[in-house]
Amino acid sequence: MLDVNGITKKHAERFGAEPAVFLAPGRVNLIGEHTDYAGGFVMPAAIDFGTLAAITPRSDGRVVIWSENFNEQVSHQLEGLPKNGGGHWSGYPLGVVKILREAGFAVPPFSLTVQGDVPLGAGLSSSASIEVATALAALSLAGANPEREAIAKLCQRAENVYVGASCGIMDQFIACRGAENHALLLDCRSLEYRLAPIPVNISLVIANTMVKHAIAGGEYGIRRGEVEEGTEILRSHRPEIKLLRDATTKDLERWGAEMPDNVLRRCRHIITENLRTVAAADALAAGNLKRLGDLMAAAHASYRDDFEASCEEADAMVEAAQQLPGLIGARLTGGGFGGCTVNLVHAELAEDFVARLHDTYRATTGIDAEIYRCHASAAAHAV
């Protein structure tokens, strides 16, 4: 649990000044994988686990971070930041750092104390609230107050060049644009969004396979360059399609043959899933909740055999809800191969399902789960 008074306490005991404190939401993808670098549709929800960031000026030049979860402090010259993160955990918030400065924003020495309750390589986006929390303090220093969408680019952008994970906007996004008791469906090209109500009586569970999952490189990134082969052989017949979201079904039908097998099914799942994620906000909007479980376990079943980023514990935890009392949708959410199903559970019948859930995973794989109830939460924000 994340406590405002706590780290307000221990960064002027650290650092001897009152600090500024900010909250950015980690999050759950409802409906919509690996679509956003595609440029096509996601709906994440923004969640009551994140990261809060405190902070305060300096005046010997020096930006130094202090991690409340790795009991770490890192300090380096504003002037002289590392040129890339380093796989350390310090890369997320020194990258947004160096990619303000590079934007024009004075941002000025500091002190920086942060901590976090999303559990991490879970596939719930501890890393963009990291980046947005740590944003939204720098920018105060700075004393500038960019649109959300802005501060969203400069913190995927930090992800990518600094830390060199090649993920979408969604993640950061969402950390600054979400809103309580709502997803937000979203459009990764445009950055045009609507948010869709998620009901009062509506529980969502979260449920850690507990295996953990890597995506700076790796099975991501042949993913993403499977995904970019295929766009480039409908380009070459459809000039007009720019990133995958342009290209349709027909266009598979019509010449997917001339793609490997592997990258057929990779761009199959994506212009599927994008029309599966605007369908699932529709019902949502609507209320139709038969709809919207349907949408999600087409989404599962599609980024288990299609895209193939699933793995054996996480459909093993989606086939358990999928046979519990009061479940609406199960599915893999997030980068893929491990991490958390997302689950949405009629609220009178979660602590049930928690429990029974859990004890189904243990019996099938031997493995003792984190399940967390959650509900859709606030963007980012001052606290």
Contents of the next structure:
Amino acid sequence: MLDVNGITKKHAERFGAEPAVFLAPGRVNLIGEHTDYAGGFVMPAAIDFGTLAAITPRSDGRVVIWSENFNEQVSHQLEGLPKNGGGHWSGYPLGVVKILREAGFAVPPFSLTVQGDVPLGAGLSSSASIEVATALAALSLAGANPEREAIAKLCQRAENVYVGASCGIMDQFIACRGAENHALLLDCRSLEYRLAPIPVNISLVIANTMVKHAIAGGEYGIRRGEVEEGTEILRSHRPEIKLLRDATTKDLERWGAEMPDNVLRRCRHIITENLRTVAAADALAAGNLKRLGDLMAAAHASYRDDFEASCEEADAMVEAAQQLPGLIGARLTGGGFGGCTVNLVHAELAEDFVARLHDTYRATTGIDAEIYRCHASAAAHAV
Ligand code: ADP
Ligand code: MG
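Rather than the form predicted alone that you just supplied, could I have the structure of the form predicted together with adenosine-5'-diphosphate?
The next block holds the full complex; its first chain is the one shown before.
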């Protein structure tokens, strides 16, 4: 639970001054998986789990950051920040400060308290939420108010170069540009976006399979290699195909036979996923929930069969959901090989849905899943 009064009070006690407080949300991706590095489309929503950042200036030249989650403090001279994150949680906020200063923002020395209720490392992007909350806090002290797109890019850069994680732009972008009761269709290449309304009587139910198979890291690199291999083959016929985003199902029909079977299937997932993701935004805009649910089911099947990035547990969670009353659509969300499924559920049936999903999943797998009921929330803001 986020507690604005609590963090304000604790910050004041610890650092002796009343802070300004900022909130940035976590997110769930409704559809559009592994399309980001192909220059394609994703459609996340900000959720009502997030990170609070409370900030006050200091006069001793230091940056002092306390994390309520880790019960730990770090302290550095602002002019002598470590070269990189060093695998420590503080790399996320320190990276943001370093990148903001390199970009010319006059962030002064400060004390910062962070507290989040996004489950860490569960694929709901606690990392972007701590980055964006820190950025808003630091920028407020610098007296700067850049475009939200610029903030998202700077935070992504902090995670890429300072933390050393090769994430795309989706997480930071949705934290910066999400909107209450809306999903956001993002073109990962141009960063053009449009909001698509999620009816208020729909719950986002996020079900954590509680597994993350160890192959996930290695397979990610393998998938990217396969996608690049397929893109090159198509590009040899149509040089205007810069990224797989530019290719069509027609291209695949004509030249897919030149690809090894696994490469063909990876490319087919991405090309069809881009179509499904745009279609899903259109379905939301038209209020066509049946169509949205069908697209989510097709996306899961493609992720499972063509991209081979699902796992037994995630399939069990999706299949269990598909038997339950109230479900609109379910699929595995995130990088794959475990993590969370996302379920769109009629709100009046959501409580029962959660209980039954939990029980069915336990009966099938023996695992006690954590299941969260969320709704699409606002972008990062001052509180
Ligand atoms: P995800 O973004 O899916 O939650 P990541 O591995 O990308 O997973 O980021 C999780 C990491 O972000 C945590 O292990 C921690 O280092 C950092 N982090 C997120 N929230 C906080 C917080 N409130 N306090 C300190 N570190 C945090
Ligand atoms: Mg992350």
